[in-house]
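Shown here is one chain on its own, the form predicted on its own, set out as C-alpha cells.
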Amino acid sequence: MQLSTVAKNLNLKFYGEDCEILSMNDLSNAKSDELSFALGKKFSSSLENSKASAFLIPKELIDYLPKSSSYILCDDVSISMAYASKLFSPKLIDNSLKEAQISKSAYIDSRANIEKGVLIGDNSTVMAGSYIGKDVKIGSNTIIHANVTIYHGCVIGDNCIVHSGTVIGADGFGFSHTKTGEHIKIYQNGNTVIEDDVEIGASCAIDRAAFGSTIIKKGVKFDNFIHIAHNCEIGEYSLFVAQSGVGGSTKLGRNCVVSGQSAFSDHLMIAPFNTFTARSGITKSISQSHKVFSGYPLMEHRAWRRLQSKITKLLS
C-alpha cells in the first residue's frame, strides 16, 4: 500500500515523497520497498544505514534519516509500529493460490488438511489430523506425524521428521505496551524455517518471526515440549533436551548441547560447542566456546559444583 495509506491508517503524518510499501522489516534487514522504525536514539546508527523507503520515527530521530527518505512522526513508535504490522499481516485463507503440488511419491492422508499453495516433495509423508496451511514448502523424505500444525509460509527441508502435536509458525509473543496498561498485539509476518536433517519431538512450539525468520539449521535434535520464540537462530547440530526455552531473538552457534528446564533469555548471542546441564538459567550472553554451564545464576560447572558442595556442608 501507499505510505501515505499507511499514515492515514495510524492517523498520523507523513512527511517526504509518497511511495509504494509491500511490507515491514527491522533496520537492518530493510529493502527499499519497505517500511521500518526505529524507537528510540539508540538505533540512531541502525537508521543511518538502513535500506528502507520509509520510516516510522519519534521527532529526535530526523536528524539521523537517510537522505531523501519519507517517514511518519510518530507519538510512540512502539505503539504505531504495532498497529502497522496488522496493516501488512497476509491473509490465512487464500482462494487464489494454485492448488497443492504434492509430488507423486509423497503420502498424504486422506485426513490431513492441505491448503492452496503448498509444495511437498518426494518421498514425504503427512499422516493424520495434521494441517498444513498456505504456501508452506516441504522437501523430500520429510516425515509429519499426527496432528502436526505447521502455519502459512513455514519451510521444512529435506529429511526432517516432526512429531505429533508440534506447532511450527504459531505467532511469536509479541505485544507494544500503552502508557495505560493496554496490550496492543505486534503482528507476527515472518516464518519459520526448518532446514535440512531436522528431527522435532512431540508437543514443541516453534514461533514464527515478527519480521524474517526463525530459522532452525541443519541437523538440530528437539526433545519433546522444546519453545523456541521469535526470530530466534538455533545453530546446526544443537541438542535441546525435554522442556528447553529460548527467548526472542536469542541465536545459539552450532553444536550447543542444552540440557532439561533450562531457559535463555531474550536478545542473547551464545557462543557454539558449549553445553548447559539441568535448569541452567541464561541471562547474558556468551562469548567462549568449548565450555560447560551450570545453575542459576548461570556459572562454569566446576565452580557451580563447588558451591553446591559448600552449601550442602553449611547445612549439614
Contents of the next structure:
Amino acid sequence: MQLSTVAKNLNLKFYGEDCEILSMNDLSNAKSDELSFALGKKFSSSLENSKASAFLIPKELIDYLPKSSSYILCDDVSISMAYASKLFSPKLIDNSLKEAQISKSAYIDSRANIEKGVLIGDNSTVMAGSYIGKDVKIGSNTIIHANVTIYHGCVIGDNCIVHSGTVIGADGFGFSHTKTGEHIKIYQNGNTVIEDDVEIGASCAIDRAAFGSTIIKKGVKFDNFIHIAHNCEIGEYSLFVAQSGVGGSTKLGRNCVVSGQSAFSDHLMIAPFNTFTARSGITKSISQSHKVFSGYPLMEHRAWRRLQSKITKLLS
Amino acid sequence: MQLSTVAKNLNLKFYGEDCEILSMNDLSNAKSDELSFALGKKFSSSLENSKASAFLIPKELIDYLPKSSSYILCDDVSISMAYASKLFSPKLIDNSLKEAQISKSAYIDSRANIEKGVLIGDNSTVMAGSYIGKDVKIGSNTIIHANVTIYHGCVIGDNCIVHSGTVIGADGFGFSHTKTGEHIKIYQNGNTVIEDDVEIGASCAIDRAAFGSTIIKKGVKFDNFIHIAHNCEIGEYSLFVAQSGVGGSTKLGRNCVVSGQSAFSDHLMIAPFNTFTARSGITKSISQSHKVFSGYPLMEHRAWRRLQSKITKLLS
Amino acid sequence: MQLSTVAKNLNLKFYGEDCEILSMNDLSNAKSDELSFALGKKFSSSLENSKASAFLIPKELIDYLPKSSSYILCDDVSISMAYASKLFSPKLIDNSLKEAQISKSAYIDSRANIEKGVLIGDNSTVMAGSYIGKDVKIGSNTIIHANVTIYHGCVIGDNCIVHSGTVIGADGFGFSHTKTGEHIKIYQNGNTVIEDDVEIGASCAIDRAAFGSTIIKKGVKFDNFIHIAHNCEIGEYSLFVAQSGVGGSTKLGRNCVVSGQSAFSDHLMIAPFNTFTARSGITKSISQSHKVFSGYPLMEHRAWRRLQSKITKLLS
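To complete the pair, please output the form predicted together with a further copy of the same chain; the form predicted on its own was given just before.
Every chain and every other molecule in the complex is listed next, the one we just looked at coming first.
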C-alpha cells in the first residue's frame, strides 16, 4: 500500500516522498519497507535510529526523523497507529492461495478444517475438528489433537504435540484508548511460532504478535490453561504448570520452571534457569539465574518461607 | 404450561386459580405470566411486591402473597424451584424452527455448524467449526473465529470479534442442595447478550443467566480465559486482562479496568471508572469511582503498597 | 509386547525369563502382566511387595526384586521408564475397531465426530462439533454439548452434562528430565472416568492418568475452567467454583467445596466434607473434616480472618 493511501485512509497529511509500505512495525524492528510510529518524546532516539522508511509522528518529533524519511503528522499517534494497523490486516480467508500441501505420510482427518496455503510435513497428524488457518506451516512428526485452533500464518515445528481446545495465534490484547474512554483495536498482524519438540496442554492460548512473532522455543512443555500474550518469547526447555500466564512482550530464558497459577507482568526480561513456585507474581525483570522465587510481591523462596513464618507469628 | 401441570410434576398441591405459566423468574423481575419463588422469611417483602402470577412458597409465607395470586406449597422451596426450572428448559434442538436467516453479504463457512432459527446480519463472518445454537442472533460486521461455541438464544451485537475456543451461553453454575449433600441442577433458562463493539479473547466462558440475561455492554474488551458467571453485567468499555473472573450476579459500571488473575465475588455492585491491579480479590461492593485497588483482601493501591513495604520489613 | 522387545527398544539388557507385557504401572498398582519401575532406594520396599512380573531398576535395587521376577537394568530408570511408556501408547486412530454402537434413542448430531469402538447409551445427546475418541463409553441420559473433546478410552457415566470447550482425557503433564535439561515425555496410557450425575462446566480440562484412571466421582459439579491433573480422584458430590485446579494424584473426599481460583498441590489426601474459600492454596494433606480453610499458606478460615485484621493493623 502506498504511504499516500495510508494517509488518505487516516484523513491525515503525509510529507516527503510517497513509497510502498508492506507492513507496520515498532521503531527498533522496522525494516525499510515498513511503516513505524513514535508515540512521544520518550521515543526520540529510537526514532533517530529506526530503519523504517515512513513514520507516524507527532509534530514535536519532526527534528528526530532519520534523513530523507517520509512521515504522517498525527494529533494522536496511538489512535492513528491503531487505525493504520487495520489497513495491513490480512483477510482471514483467501481463495487465491494454493491448495494445502500435505505430505503423503501425514494423517489429516477428513473432518479437520484445513485452509488454503497450508504446509504439513511427514508423519504429522491432524485430528477431527481442528482448524488450521491459511498459510500455517506444520513440521514433521507433529500431532495436532482434535478441536485445536491454529490461526493463519502461524508456524509449528517438528515433533510437537498440541492438545485439544488449545488456540494458537489468536489476536493479542492490544488497544489504543480515546480520551472519552473507548478502545480502538490495534490489529495483530504478526504470528506465533512454536519451535520443535514443544508440547502444549489442553486449552492453552498463545496469542499472535502485534508485529513480528510470539515465540515458544525448542523443547518447551506447557500444562493446561497456559496464557501467553503477544510478542512473548519462552526460552528453550522451560516448563509451565497449569493456569499460569505471561504478559505481553515478556521474555524468559531457557529452562525456567513456572509452577501453577503464576503470572508475569508485561515487558520483563527473565534470566534462564530460574524456578518460580506456585502462584508467583513476577512484576520485575530478573537478571540472576539458578534461583528459586516465590510470592507476590516476588522474593527469593527462602525469604518467602521466613516471611510466612513471621506472618504466622502475628497470630500468636 | 399450566400451573396445575407444574404442581403435578413436583408432586405438590397448588392453591388459587390455575393459570398459564411461560417461564420462571426471581421475585423482583417476574412478569405476570411467570412463576416465581420465595425461599424464606427474608423474602417476605419482595414477595408482597412481586408481579408474578404464581409462586413456590413455604407455609410460613402464605400471609405475604400478593392478592389473588396462586401458589404451590413446598416443604423445601429451593429444591422444588430447581425441579420446576427443568420444566421450562428449552430443547437444545428444535427442527420446527425456521431455517437460519443469513444476510447475503455475510460469510458463513460451510464447515460452521448453524442451527435453525439463527439470524446473522450484513458482512458478518462465521469461521469453520463454530457452533451457533438455535435462535442465536448475530449483528452486522461481527467476526466469529473458528471453533467458537454460542449456545441457543444468545445475542451478539454489531462489530464484535469473538476468538476461538470461547463459549458464550453455557449454563451458569446453579444448584440446590439436599440435606444429604446432593446437588439438584437449577436449569439456566436465561441467555447471554453481547452488545456492540465487544471483543472477546480466546477461550473465554460467559455463562447464560438463570433467568433474564448475562450482559456484556458496548465496547467491552476481554483478553483470554475470562470467566463471567450467570447474571453478571459488565459495564461499557470495561477491560479485563487474562485469567480474571466475575462471580454470579455481580455488576460492574462502565470503564472498569481489571488486571490479570483478578476475581470478583458474587452479588456485588462495582461503581464505574475503577481500576483493579493484577490478582485483586474483590469481595465487597464498591460505591466510589476513579480509584485504584489492589490485593486480597482488597484495599486502595497506595495502602497495599505501604502494606507490602511494612510486611517486607518483618524480614529484617 | 515381550519384555525382550522392550529391552531391545531401550537398548538395554533384560535378566530373567522373557514374558508378555500388556502395559506399565507403578509398583503398588501393577498386576502380573505389567511392567513396573523403581526409581531408587526409596522404593525398595514397594519393589519387594510389587505384583508386577518385570521391572526397570537401577543396579542398587537388585536385592529387593520379588522372587523369580524379570528385570531390565537401567542407568537412569526415570528416562528409561519414559521411553518405555511410549511403547505402550495406543494409536489415536484404529480402523480395525468395530463401528460405534449407539442406542437408537440417543441423539448424535451428524456433525459430531465419533470414532470407532464408541458406546453411547439411551437418550444421550452429542451435539455438533464434539469429538468422541475411539473406545469412549458414554452412559444414558448424558448430554455432551457442542465442541467438547473426549479422548480415546475415557468413560462418562449416566445423567452427566458436559459443557462446550471442555477437554476430557488429554495427556497429563508428565516428563522425565535429562541431565542436560531436556524433558522426555511419559506417555499417559491411563484414562479419565466420569461417574454418574456429574456436570462439568465450559472449558474444563480433566487429564487422563499416566497409569490407571483419573476419577471424578458421582454427583460432582464443576464450574468453568477447572483443571484436574492426571491420576486425581475427586470425591462424590464435591463442588468446584471457576478457575480452580488440582495437582497430579491428589485425592479429595466427598462433599468438598472448593471456591474460585483455589489450587491443590500434587500427591495430597484431603478428607471429606471440607470447604475451601476463594483462592485457597492447599499444599499439605488434610485429615480433619467439616472445617473451613482459607489462604495461601492455608489455615483455618477463622485464623485467616484474624490474621488479615492483624495485617491491616500494620498499616496504622
